[in-house]
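The chain below stands alone and is given in structure tokens; this is the form predicted alone.
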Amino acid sequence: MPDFGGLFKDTPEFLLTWLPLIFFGLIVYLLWRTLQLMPRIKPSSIEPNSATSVTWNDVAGVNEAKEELQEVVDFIRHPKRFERLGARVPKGILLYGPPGTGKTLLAKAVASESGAAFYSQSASAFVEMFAGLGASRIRRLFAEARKSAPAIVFIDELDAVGAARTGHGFNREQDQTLNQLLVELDGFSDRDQVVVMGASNRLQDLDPALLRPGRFDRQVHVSPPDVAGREQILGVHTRGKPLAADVDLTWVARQTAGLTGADLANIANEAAIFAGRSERQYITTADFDAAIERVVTGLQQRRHVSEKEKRILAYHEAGHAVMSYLMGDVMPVHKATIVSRGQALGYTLNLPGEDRYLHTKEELVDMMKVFLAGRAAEFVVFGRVTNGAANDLERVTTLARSMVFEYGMSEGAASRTMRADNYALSEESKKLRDLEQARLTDEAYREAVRLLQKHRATLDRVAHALLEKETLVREELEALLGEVGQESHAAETVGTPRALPLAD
């Protein structure tokens, strides 16, 4: 045996023979113990979920989705009514939409209303490091569900296990788990009465094999509620809460355009907390105002700001407020303050008065002017700008990018999209895309500067009021801005995004 330069010349011969074998045996033992101690699905962990007391009365603001799912409830309750006509229960129902819109709540309501056993699992529970374990978990889950039929299997965050396969074999465990899920969806007989419900925020990332008919037969979009839906949701979440006579849930619903059911539940809870903190017996409109501000803009911060910085902040927020008023109903201003909240040293809160889904190019340009008005005010008054407009610039960049890349709202490419993921675009098209995006933002900034120079007296008046009071609400701002003529180019209004705080 080689002596490796005399390194092992004093080592006993039996150690040189047996030490590698002992080391190898130790590795084998550790791997065996690891496999023995790995978490596995036990029968108790996949028993029917008992937390299914949710009924249709607890679900509001998603009427279209409820109508779709009511058919599943009827089928499970009265299967013979459909079977005699040759109909079969849908094997899979996919609920997709933004976070917080009520997908899990809908699944619980379906299980409760139908009387079916409810098995709820997160897709991440099937993701394992060792190949075969995720597939084994899925087989056991579906076997238990078949024993308890009629049953509903609910898989939350489906994209964690159902993401599109790349075909490169980089993640064999995930592919095996997905393949097993596909097999289980195909393996039901028509009389199994096991319905699979999945929820995902990322429909575009799911494997196409999951979405074909025969697997997830129905795809139900659960969107943020409209104003009527928001009022219904607020009614559900204020049930049992003592409301003052001045509380108008219709008004609260109109102030929360674009918010989801989870946001509204949070607002109702925060309003109750504000009322309790003040030792009131009832929840008032002021509590809902504070709750909306808390949810939309964040927690109020106690930061020491110098007088010089406070003056810059006042003019910055005054610029947003004046421009919001000049642009008309595109982004109506609700409040302006130089009190820091969240990560913002100050902010202007814009709350649309109605739900809107479509925008003209002129409206979007007017929005960019409002976003850039804070930086424009700094330039008009102080001749230089600060780093306080970082959030504004990010919003403007995102909006201009969408206008050029997706909406076809640029002069050079008005009849086609120029998406960032389109690798077929030529270098000339990419250059045109970037130039059009820069042109939109630069022209909006120049126009914001021009308008604020024209209305400098009004800008000073609002800024001085902010320095004096620190916070101005809608009525105070309208009194200060009442003499200013509106100059919006967006004559026709056809749509508005969610509540937009201008956090700088």
Contents of the next structure:
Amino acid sequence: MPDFGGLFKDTPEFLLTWLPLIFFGLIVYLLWRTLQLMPRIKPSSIEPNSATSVTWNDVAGVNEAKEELQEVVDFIRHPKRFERLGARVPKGILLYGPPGTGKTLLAKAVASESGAAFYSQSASAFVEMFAGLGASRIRRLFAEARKSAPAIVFIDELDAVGAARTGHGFNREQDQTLNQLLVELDGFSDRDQVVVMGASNRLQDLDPALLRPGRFDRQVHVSPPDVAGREQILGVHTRGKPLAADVDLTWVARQTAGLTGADLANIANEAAIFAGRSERQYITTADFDAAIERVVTGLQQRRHVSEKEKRILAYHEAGHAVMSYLMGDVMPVHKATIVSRGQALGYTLNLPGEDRYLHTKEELVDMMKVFLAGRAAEFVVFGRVTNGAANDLERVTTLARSMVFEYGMSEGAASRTMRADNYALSEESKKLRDLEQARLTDEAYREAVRLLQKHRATLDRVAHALLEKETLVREELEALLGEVGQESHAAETVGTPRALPLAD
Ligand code: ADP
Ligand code: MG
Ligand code: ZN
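The block above covers the form predicted alone; next, return the form predicted in complex with ligand ADP.
Starting with the chain above, the whole complex follows.
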């Protein structure tokens, strides 16, 4: 063997022989791995997704969207009927609404109800592709769909390519992909029998070019379900699950204002899990109760809380509870607890009895008092406040801001919306609105302090009960609060903005 100036003098000979071989082997292996990844890069065949088994029966609580989409189903099934009349069904349909409301589900249902070939592709997948591939994939997707018409091309998460181009983080790649999508949307004729469906969380964020006539020109809003819708969705997701006789889905629906179909599916599943863990044959109301809590507030997570902290927490939550009774029906309290769950240390669960969308100014002010009552109670009892109210304060700020800037509820500006993005609004006007917003919040806080001082005995009673039992449900609270007079403005109520959140 060669003498490398004695460099490898001590190296065993077999290493010198094998090392280059091992090295070579490694390179071969890496090359092979690269080739393995190639199929993703080289054109892979595009085939329709296997027919989905989702039917209209699996989608509930979104009747308006279903009705609109039924038209598409009819069009695909009986094209002649429409052609004879000279009718043109839009070829681009955009489903938009918050995540978990059932957009993907609806698209699948349209495909299987109409018997069309279903080509589904998530736009976020395009974005991940290498140079130019997103665009070429779109081209081929449409080409294939045309060949096997009638067909539905479904592009999920359209925001990923269709986000307005002004947004930061938008690169050329996405631009190419978006352009190709526009070309395809423009390129097919009425006789193609291809319907393009897209899904997006927010309409405002989409590139306006996508929404022009002839493209995604029909927009179907998929909104979170109302109480009746929630009951129907729960019906879908408890189908085939053994429910105990005491389970009332109407009640469950009423407890879940603001939740989406996906959340409700989650609750139905969690309830079954709770029942299973307790080795029950049937899912009971208690299981649903536990499932709601878990889904609404995150997984139970006990945290260590010192005695002193516990006292503060108890008064904080008692403050919320007492105030919500004082305010009447605006934010009925469902439960108060100092057992920590998820993020919040303790919480008072305010659930509206029904979905309401309209509120008087007085009611909104009352809500602010309920949100601020946690901090007010800390102040009344301990003379100082903690950081435990951060979340409450955020809610109050948002509410007050909306009142002044959007609902025209500030003094002397009852007829104008003062939205922050209203450029016509002068700096001076904005300053005035800001002051008005602060005035509303401060007044609500002072009033909350005053009321809690006045009802100090009740506050003490509830706080002590909380320290003792940690959790008080509605009936227990009612018993403790019974004699507290209802000082609500009892203004004519027209209807709670949905989803009264948890006050922590
Ligand atoms: P999105 O696409 O709007 O984010 P998905 O369609 O992916 O929502 O919904 C996720 C899951 O939640 C569905 O698979 C279904 O189990 C459930 N779900 C959502 N909305 C509904 C609904 N309206 N009816 C029945 N189930 C629903
Ligand atoms: Mg989806
Ligand atoms: Zn609070």
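Every value quoted in this text rests on a predicted model; they were computed, and no experiment measured them. Residue numbers count along the first chain shown, from 1. Rigid core: the largest C-alpha set superposing within 1.5 Å between the two forms.
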Post core alignment: A457 C-alpha displaced by 2 Å or more between the two forms
no
